[in-house]
Amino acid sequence: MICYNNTNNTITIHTKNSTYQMKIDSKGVLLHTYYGPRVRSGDFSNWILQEDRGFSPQPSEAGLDRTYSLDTQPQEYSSSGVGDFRIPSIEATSLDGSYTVDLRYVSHSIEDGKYTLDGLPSFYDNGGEWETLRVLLKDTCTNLTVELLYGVFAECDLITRAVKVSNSGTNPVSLERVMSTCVDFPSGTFHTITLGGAYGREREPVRMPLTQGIHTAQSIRGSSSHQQNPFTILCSPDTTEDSGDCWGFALVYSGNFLAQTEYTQFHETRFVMGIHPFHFSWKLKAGETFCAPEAAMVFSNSGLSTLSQRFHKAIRLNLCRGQWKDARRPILINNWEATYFAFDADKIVSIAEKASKVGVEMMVMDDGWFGERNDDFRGLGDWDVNEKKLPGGLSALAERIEALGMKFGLWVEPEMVNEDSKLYRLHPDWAFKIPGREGTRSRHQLVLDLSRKEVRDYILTNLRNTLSSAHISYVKWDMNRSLTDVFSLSLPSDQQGEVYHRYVLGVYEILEALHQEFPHILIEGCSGGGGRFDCGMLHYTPQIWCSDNTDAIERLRIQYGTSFCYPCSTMGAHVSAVPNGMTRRCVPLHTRGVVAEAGTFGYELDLNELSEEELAEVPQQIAHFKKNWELVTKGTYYRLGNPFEEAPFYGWMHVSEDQTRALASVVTGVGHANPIRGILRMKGLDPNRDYKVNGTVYGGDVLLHVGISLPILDEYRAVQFEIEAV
């Protein structure tokens, strides 16, 4: 519910659980009032005291009154050049030279439903579900006028912003930095939580104190990263999984971003997030808008669990789409770990062969099968089928797995390319590549501009060709570099900065098409594993391969990091072979089964290879997945216990919206001598039922509260609790 006072001129917004306020003040000046548990109605203003502070300035409306100064106003959206030497949320060079940007309220709007944006991925509403706030603020020096959107999701305590920049003046104007979203706090005592990380160890959580200063998380690696993550929290100290007050800010782009917290002079808190501005510059002509991506934002103030659990509910039904968003994904199987480039047809389907023998649904054939691809030196950008290993193309080979009762997917990544390449030879100016320098190759290969049209022509044709060429129902989507050199002779030298934001519109330009084109299709995002997975993507592609990383320990600590904003629906998870080909180290196959179900639950190897007896148990895994898969997908989601700390056990929950069923996993951790004996306490069950576990009935309020004692196993050991409201 969103509520104008024109009495005080504050615009509240209401979620179930939240309220978010703002107040146009005398100056003109949008100012922030409050974010946190709801409230009842009124005016929230009167934490910011006016006093004179030195060092801080006054703006000219302020006359001689000394205290009043930008610097210590909290902002809607924080200006710069004027005063405020905090975090801009926006910056831009006028056609003097000029950085100042200065914006006062014009206008504002209520209307049912949700805003769209062109050309972005964004939240949507699904049936009269949302509201939508629209406010004017304008620059009147240098006419820039600023529209910020708000969608308001009240059920699920979301609220979504985005920021549309328009150049209403005569001259044009260079965008050097357009925030998404910027929240102040009257408090500095908080906590940052962001998702740090490298390849192959994505999305760990990281939790520090707030100190003065700049608090950042960030990429500028052209795709989100797998080192950081466009996903922040801010919490109280005393924050837990189950207790306390936290916000959650998750960015839905997939290119460079920028996370800042700021702790200031005053113990005040501010929070900005959006497009990184490195390398970023964007020129407005007179009469043209730029529109910043959208950022969501969710307050729980009964911990972190609840925080999660609202973007899960969120993300998986108003940011993922199509058919595929909520229904159960086919159990898969991948040939990569099994063979890498030294596959032909009979070798796939003699692994299609055994799949189908114990359940499996879907052969998925990976890189190697195009151009002259036998190894990652050659043939990235020549979407045509290698014959020799393939002869009749894929729709030969598609017969032959469909003949098989099994769907047929396969593997591209079209935004690279090879220097060994027809596509290199014929359109060397294609790739990012400054004149007169010598390029940077990363996994031999260099990117393609998508920023041109040309060049996302071809893809698309490409891609087109390829999707209608045979009964192909899965794509997995790679990008297996970050971008350098990012140049595009397209351009001109005052429209470099641009790049970097162009590129991802045409990755989701050509998305978007193949979303609507070929809407039954499930297409899988993947950057080397988990270097993409963000909300941006999510719009486009319903699950995102969580990581390269298939070892299911390591993968223990990644699906949970990823769970803090991310449901599992979107987590793509696998059983791979052991000794795995990262760590080594050799897990349980049901250990392993167990890992992968609490995501869309796939295999990793070659089936021929594993032993009578671990054959036999495949099909009770696929059987219990299926079993399970709507709990798991639709269910609600608790973290019991953290794999980065040192403890008998990790375990993880799914309980079903009414209470009625859950499913409680548990993995223990590395084996000591004398062991300490784990007690498992479960979460979101109904103390006052009755529930059988695993055959044995106990009280709601015993399992949440006395707990379940776990047998002493073996280290990478899994047990699991099937329990039922009787």
Contents of the next structure:
Amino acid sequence: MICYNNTNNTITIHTKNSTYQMKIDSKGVLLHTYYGPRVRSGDFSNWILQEDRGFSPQPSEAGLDRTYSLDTQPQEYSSSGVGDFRIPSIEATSLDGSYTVDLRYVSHSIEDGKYTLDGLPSFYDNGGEWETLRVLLKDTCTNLTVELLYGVFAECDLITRAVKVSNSGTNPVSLERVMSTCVDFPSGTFHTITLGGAYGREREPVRMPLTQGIHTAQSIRGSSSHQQNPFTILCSPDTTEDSGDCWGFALVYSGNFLAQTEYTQFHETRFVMGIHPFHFSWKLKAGETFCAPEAAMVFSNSGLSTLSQRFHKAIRLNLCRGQWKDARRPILINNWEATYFAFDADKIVSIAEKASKVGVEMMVMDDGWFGERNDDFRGLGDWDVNEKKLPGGLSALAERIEALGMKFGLWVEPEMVNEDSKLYRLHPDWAFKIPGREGTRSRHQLVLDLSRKEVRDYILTNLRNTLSSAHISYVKWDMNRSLTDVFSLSLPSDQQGEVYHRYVLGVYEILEALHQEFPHILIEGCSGGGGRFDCGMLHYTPQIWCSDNTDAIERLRIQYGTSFCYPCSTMGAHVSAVPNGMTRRCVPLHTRGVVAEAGTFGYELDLNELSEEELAEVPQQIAHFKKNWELVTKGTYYRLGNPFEEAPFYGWMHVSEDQTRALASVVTGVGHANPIRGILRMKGLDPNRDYKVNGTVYGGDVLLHVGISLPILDEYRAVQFEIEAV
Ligand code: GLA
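How about the form predicted in complex with alpha-D-galactopyranose, since we already have the form predicted on its own?
Below, the chain from earlier opens the complete complex, with every other chain and molecule after it.
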């Protein structure tokens, strides 16, 4: 619910459990007055102190009043260069070289439904659930008008924000920074939780107390990155999984991002998030509009589990799209870790044959099927089938796979080119390179300049041809390096700052065309594992390969960290061979299955190499997944413990919305002599009901508070509890 009160000039947004307020003050400045637990309406600006603060200057409207400064007022969208010394939301260079933007309220409107953003991913209305608030601000000097957009999804406590900046003057302006959200908190001490990590160790939660200064999470790699995720939580120091205030912010964007939290001189806190200003500028000519990507915000005053659950539901139902967003995904087998580049059609069919017999439903052929791609030195960019490996092309292979009763899927990496390729020899200028510089290779590949239309056309034409050439049910869209040498030959010098963003828009444009033209194809995102796991990609690819690290024990951490924002339905997770290719660890097949079952579930090995005993276990895993997928995908998710801490086990739970069914899974940690016993206390169950747990009846309250004692097990063993209300 969005309400405007014309007596006190406040605009208040109520979701089911949260309230957010802004106020137009007497100078026309849009103040931010509240974001927190749901409260009744009112004017919440009473906490704002009007005080003469040294070195906090006054705008002209304040006249001789030294108690009013933009530096001490909480801002809804902070200006730059006119007295607010905290993090600015917007900066622009005018024709005269000045940087300042200083915004004042013009008007606002409230409407049913959710706004949309051209060319950018965003949350959407599933049918009358959302409201939109638009607030127009203007800087009379630069003639920039800024439209702040708010989407309100009350049921999920989700508020989205986006920003459109228009040049209503006659001279061009260069935008240097346009943040998507800015929220000021008046008091209190905070912790930040960000998702850090590395290749193979994606989304490790990092919790830090805020001290005076600025805490940053960012990517300047051209993609959202393995190292930092475009997601930040602010919480009270005592917030836990089950209690306390927390605010989550996710950027619906897949490129360079900046998320900063500033703890100020007066112990106030400002959070901003948006496109990273690094090498960013956008030339806005008269009459043009620039749109900054969407940021999604969720508040919970009942701890981190609730915060995650609210994101999960909204992402699954109101961000992911297409027929696969909520459907059971085919159980796939991927040949990458089984063969790497060394395969031909017969090898793929032999893997599929074995897999089809145990109930696997789709064969995915990974990297190496096209051009001269027999290693990672060559071939990217040439999307013609390697007939030596695959005689008769994709259609012949797809037919052989389909004859086994399986679907067929394919790996692609459309954004890249190897210098050793026909494409590069023909169009060397299509790869990013700075004139006069040698260029930077990564995995022996260069990045195609997707800001150029002819490059996007080439990619889309090739993808169209490939996807129409055979029965293809699935595509794994990979992106295996960070962007460097970002320079486009198609743009003049004063627009080179646009290239990073235009690249991301190019990716979205191609993915949108595929989404429209091939709605039956399930697209899985990937970037060397989980290097582009973000809300932007999830609008086009309802699942993303979580990590190239398929070691089940490491995956516990990766999937745990990922779950702070992203639902299980989005996490690509497979059972792979042991010893694991990255860690050399041997984890029992059962455990590998239990961990993969908490994601999209599939296999990434050659089943021909399993023992008879192991092979017999595969149909059981598949049957278990099929029985429980709905619970895993649509149920409420609880983290039971923290896999980064030494403990007898780490667990997680999925509980049906009506609390009648649940699945609890635990995996034991590193083995110790004379070990400590683990007790599993469950979550999310109804304390007033009785539940049958693997055959024995317990009270819900007993399961929640007393718990179940786990047997002493070897390290890395999994136990699952199927729970049903009686
Ligand atoms: C990336 C992916 C892997 C695999 C390889 C193929 O690393 O994450 O799963 O597809 O590329 O080159």
